[in-house]
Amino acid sequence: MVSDATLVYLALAVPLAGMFALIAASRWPALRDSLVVVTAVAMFGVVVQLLPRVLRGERPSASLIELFPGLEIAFLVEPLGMMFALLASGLWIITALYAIGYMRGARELHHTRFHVFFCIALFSATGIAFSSNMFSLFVFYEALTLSTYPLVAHKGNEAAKKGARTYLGLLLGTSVGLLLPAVIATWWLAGTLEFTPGGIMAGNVNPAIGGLLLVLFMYGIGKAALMPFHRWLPSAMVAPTPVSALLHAVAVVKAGVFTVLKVSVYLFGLDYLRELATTDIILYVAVFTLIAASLIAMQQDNLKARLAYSTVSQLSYIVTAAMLVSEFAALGGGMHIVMHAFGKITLFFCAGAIYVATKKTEISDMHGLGRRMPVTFAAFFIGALCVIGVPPTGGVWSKWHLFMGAYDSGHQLVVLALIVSTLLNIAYLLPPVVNAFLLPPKEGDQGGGIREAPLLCVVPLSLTALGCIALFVLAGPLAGLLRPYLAVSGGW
């Protein structure tokens, strides 16, 4: 039987191993995209051997390097870092598939280059995953952020250039500025960075100096895009749509809220954040940018654009969950990374596959298309579903524990703007999938049949849709999974 550290430490060797391959076989593109498809499987294969020892109760370990004493880069697999390298590992099968589909659909150009970034992006994230402790998590986290970076620039032209700056700047300003300084402080003060049931905080710092720390983390977590730290989302949209993929569903924002989620309840605590002065200031920032987020996306033409705005806004449905201090709420959060991954990762590849179909980028553009391209509209229209909440689709059960976990905890207000956001959600989801199939074609549209994107844009987005809809029978199995990491006293 394979070892705990053993199968860590092939989790996180395995992308790069695959990296050197694709950059070994460059010149081959064939055995090229077959090795993609191949570093993606064997990933998500290691990473699936760990799940029945997370299920059994078992935390897998491995400890790579200490610095300092009490300070290493080490890792541990628990229930919400094993959810999240599954969801990864998992769609970054789906997304190998749809970019080499789409990379030569749309004739992009540097390929090996591409998928090398986005070996390294996800080794990053399985390393953001599997963290131990917050030092180990800054660390994938910075590496993350700079592994993208090319992506986001893959086109070479000035938007995409200045497009990446401000991602580059926004993501590393807040993580330099912000997060950076409330690790230290948080090491000082409490001794420790180990992510603990229960956190760390309660006993070691005092509550006036906690608030602030919250502050510091909540905004330097900068990928999870809480207003006004939000711009490089959209700025990153001039990227491949695959980048966007993995930007919105894969890796990055889901890094953001995904450490959001493990600060708030394996550093600061729940019971500790209900201490707090500053957990309430947070959590209503959270709300307002979820309804402004929701407001500024029904005023974007471009599709790439809408859903970016959309991203901005269904991350704060995950910090607000978070900051509602409600075990209920922080697991609806979790949930939510799940069906949020899937409904967004399933309209970002439908953004793509009508650009590779028929070079059309603005909603406006795409009245008729449906009848054209039937089975990408269709699943753009489960993708909303999914995002809106709305049965039969995975989304309904996240959001039904986040309006729980709000109306358990006296929050009403955040009741309200939950319904608020829920309507807004289907105001400018809704249309581009309406305007497809019931209005009449632009000029120049008609005829012609059905003409979807290439096979291997459409196969992803199908096979992700479906996903949406498995999720509303999974959800059971899921909540199980993330149950324990709610368990806030006692061992893991």
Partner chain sequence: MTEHLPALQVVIALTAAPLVMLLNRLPRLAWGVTLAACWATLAIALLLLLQVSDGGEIRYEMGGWAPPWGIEYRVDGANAWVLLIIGLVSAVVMPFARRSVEQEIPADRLGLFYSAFLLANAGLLGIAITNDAFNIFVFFEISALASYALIAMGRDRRAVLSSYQYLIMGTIGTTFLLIGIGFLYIMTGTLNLSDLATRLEGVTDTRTIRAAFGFIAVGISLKLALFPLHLWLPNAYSYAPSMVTVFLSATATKVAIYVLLRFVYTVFGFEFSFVELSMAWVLMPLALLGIVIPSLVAVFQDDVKRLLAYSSVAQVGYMILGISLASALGLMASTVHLFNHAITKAALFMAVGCLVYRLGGVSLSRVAGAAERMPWTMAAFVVAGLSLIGVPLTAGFVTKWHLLQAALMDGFWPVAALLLATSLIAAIYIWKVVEAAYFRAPPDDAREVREAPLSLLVPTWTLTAMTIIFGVWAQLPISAARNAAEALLGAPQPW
The other form holds:
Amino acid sequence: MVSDATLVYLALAVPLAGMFALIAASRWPALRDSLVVVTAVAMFGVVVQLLPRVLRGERPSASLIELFPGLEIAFLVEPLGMMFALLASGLWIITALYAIGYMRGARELHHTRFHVFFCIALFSATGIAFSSNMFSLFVFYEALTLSTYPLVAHKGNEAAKKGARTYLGLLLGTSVGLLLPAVIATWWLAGTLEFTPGGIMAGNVNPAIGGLLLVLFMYGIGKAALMPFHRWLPSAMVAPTPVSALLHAVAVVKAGVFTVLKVSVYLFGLDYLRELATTDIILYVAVFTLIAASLIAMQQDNLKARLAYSTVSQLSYIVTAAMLVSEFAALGGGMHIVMHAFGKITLFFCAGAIYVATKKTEISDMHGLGRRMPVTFAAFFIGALCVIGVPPTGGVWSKWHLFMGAYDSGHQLVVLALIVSTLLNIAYLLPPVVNAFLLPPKEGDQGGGIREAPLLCVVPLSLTALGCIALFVLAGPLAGLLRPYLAVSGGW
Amino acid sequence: MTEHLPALQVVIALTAAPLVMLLNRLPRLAWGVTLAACWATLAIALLLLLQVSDGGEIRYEMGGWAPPWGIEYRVDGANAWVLLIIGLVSAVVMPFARRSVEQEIPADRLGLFYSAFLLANAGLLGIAITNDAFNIFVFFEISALASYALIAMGRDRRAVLSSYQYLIMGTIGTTFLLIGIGFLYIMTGTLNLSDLATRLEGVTDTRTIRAAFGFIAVGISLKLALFPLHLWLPNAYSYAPSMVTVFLSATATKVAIYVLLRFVYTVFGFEFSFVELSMAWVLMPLALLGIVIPSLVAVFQDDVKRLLAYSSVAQVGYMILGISLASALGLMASTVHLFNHAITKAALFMAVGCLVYRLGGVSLSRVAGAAERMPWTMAAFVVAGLSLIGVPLTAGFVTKWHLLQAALMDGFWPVAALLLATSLIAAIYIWKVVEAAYFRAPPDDAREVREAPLSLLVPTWTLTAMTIIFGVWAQLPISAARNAAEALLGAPQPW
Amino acid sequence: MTWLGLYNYWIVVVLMMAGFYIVIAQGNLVKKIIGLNIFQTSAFIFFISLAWREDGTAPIVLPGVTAYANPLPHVLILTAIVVGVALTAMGLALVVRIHEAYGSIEEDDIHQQDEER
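Requested next: the structure of the form predicted in complex with the partner chain (the form predicted alone having been shown above).
In what comes next, the whole complex appears, and the chain from above leads the way.
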């Protein structure tokens, strides 16, 4: 029986060890690429070990270092973090396979650098998932930003550098300019930064200042992409597709909304949130973002850009969930992290596969491609259904919880907005599939029968598409895992 | 033997200087002797710090002459901390110096160069350790004269000019200090700092003492490059030989800040400086302007060395800001930043020294693409740069955190906000360099270069590692800085 | 006539301002050094004049003399003068080097040369 602390450290150490192994093996591409997969599998293996313990109600914890009294880097695995870590490390295996296929297929350069920073990003994401206090979380949050910068700038051309600068500027700007002050003020006022069931603010911070802090937190967590600080996400799309897939559909953006949930539930506490005047303001900002981003997504012809705006919109679902201050909605928000992750990663994988096979990036060029790449577009269809929230995919459950939460808490306008936005989802996600299958191919694209992307691209996207369907059945156990994180905050 | 440690602290470097000069024909030996002297200095500084770490003090009468006739050396938590910073930086910079200096200084002047370095070092140590006001002036001039010579040895002809400008500004500063000391002497009849403190109590409410305070404050402000009296600094740091820039940037301004603290807290006393003269209201605006404007100027620099020099002016602003908060916590933040900034900026300038060694210059266009060919150097630059920005888990963060707490404690919310904003500016100028080195193609006429030699890299990484180590295990510098602050305030603090 | 009684301070102030003005206003590097010297000298005079005491004599023990001038400032200023000489030498040496490098000792000229490069 391995001790709790050891497991937590192992989960963090594996990607780092993998990173060093990669550097050492950089001269032998085959060995290096297999090491990437080995690292991902090993990490998932370790994280899974923690799951039964968390389900048993244990909270594995470990304290790494104390900078000075009251400020430490420490870990505590609770259900929400468990879920996030499982999600990130599990999808990493698939992404690692895909990345190898993609990087070779698309003839990208600097493979080792790419994989190395990927490892650091996963390490940081795990750190975020397991952090037991806001300071640790902040440290890993920044590490995630910094480690993904080289990935965004990977291509090294002007567009990549410009996009990467926006990316870094907005994420660092919001986190240092807004989040850090909020963290410091919280520490100053509440005397602690520990994530505590029920929150730490009640009784320590008067609601007026609490309201201000909420705004600082929600905008400071730039990774959650609330408008107007969402520009970094479309900018990040200059990165190679595996990065967009795992990091900008899963690890980075989900780290953002994960932090939002953590802050709302464990720092503010749902009861305290109800007292704040600004909760509703943030709620409506989120609702506005989810509608506006959907509208912008419809205008995009570049497939990845459309997906990026779709992500901005979907992230706001989760922020909305947190700000509804209903247990039902908060649970839905937690579930949506998983559901959307599977759906969106599938979509990105498909976008990448299309690029590798045909070098096409614009939706209007993809007419009729469905006949050439049936598997890819079928997967795209399933991914889209999951994001929209239609059975038989997992997405339906998280949306259902959200609707119920909004209805329960009496926000009729939010219910309406959710309905509108779902319709918009359909309007911007389904046409690419429909056009690909039903419209005739463009001139010069005819013939050739089926020419899919390499197997290493197609298999992963099929797997995640199957995952979307499997989640339709697995939603119950997922909710079971998550419920304890809310039970303590009253209501259930 | 141990009772003579305070004297040896200064004397070793001071006597090694002429010896090294005589060894001018044997540059390697000259370097060896200098190295030995610097390491001995560090060892003594460590021993002294340990002795006073419990809040005590050591008094040493030079030549057995008791004060007020003789010169007294006095070591307490505050100056032991400064001595350690000087000792540490000189001990780490010397291994770095050998190859860097051999490349930048003509072979027939190496011994003279090291001799001047030792004099500068001895001067700074002397300023820190002495308890005699006039002695401070003399040591200021010793270190300054040696520094002028060191800076003038830079390869660029502008080095001489900037050394000249520094000489003019520096001399005005020390002369002001001398006049201020004169006023103090008229009123009290003593030059011993401790005596001054006790004898001033009855006469503080006079115009003479106020004038003394003004002259001393302005004089020292010139030496510590307080905005807007910082004009000599960017040129001097940009054109000096690499090793000199490392050493001076990490020590010279720090020592001047220590002298300011010593006069403000020990001699004039907190009550007089902050309550009667409301010094905080003069210092704080200057500190804030001094943080913001040079930071912005740094963003637009094309030469990395110059960029970092402007950043140094901004960092002085942080230290002054801590003082101007007029609280124990603010003072402690300043004292801990003395150390944190010393190791951070020295690491950065050393990385720049490595770049200069291989590339010949550090304009952004020359640095372009350097990361691929000099990965270790640039990695050190990035890590130390993060510390300069104040990213968590680096030394810089420890400072910023305490400074922020101190600002918040007194309700200076806008100041706290400004601190964070300037961290972002620091991020921008550091990132400019990083982006050039990592993401730009090298210029077409770039020389084929390799990674810097180990003798340069090892010291660079020693300090770089320290910025991480003391960012993670921060208790050590924090407790030393608290001890220093308590020594200055003259009373234990609750923290 | 107390304000005139402190005539030594007036001299100091005049010298100091004159020196300071020369340092700032002169473009010639050698003249700047001269200004700096005057400026420093004013501080020295100030110090020395502090030592004077009414009816005091030189600080040598003599029978029947009880009031002496304070010897300490003299000693201090002796040191300071040495420092001042060193500074002047250093400054002039730098000027020589500047002249070698730029062929001029006029500040404007030198800055112009640097900008042209």
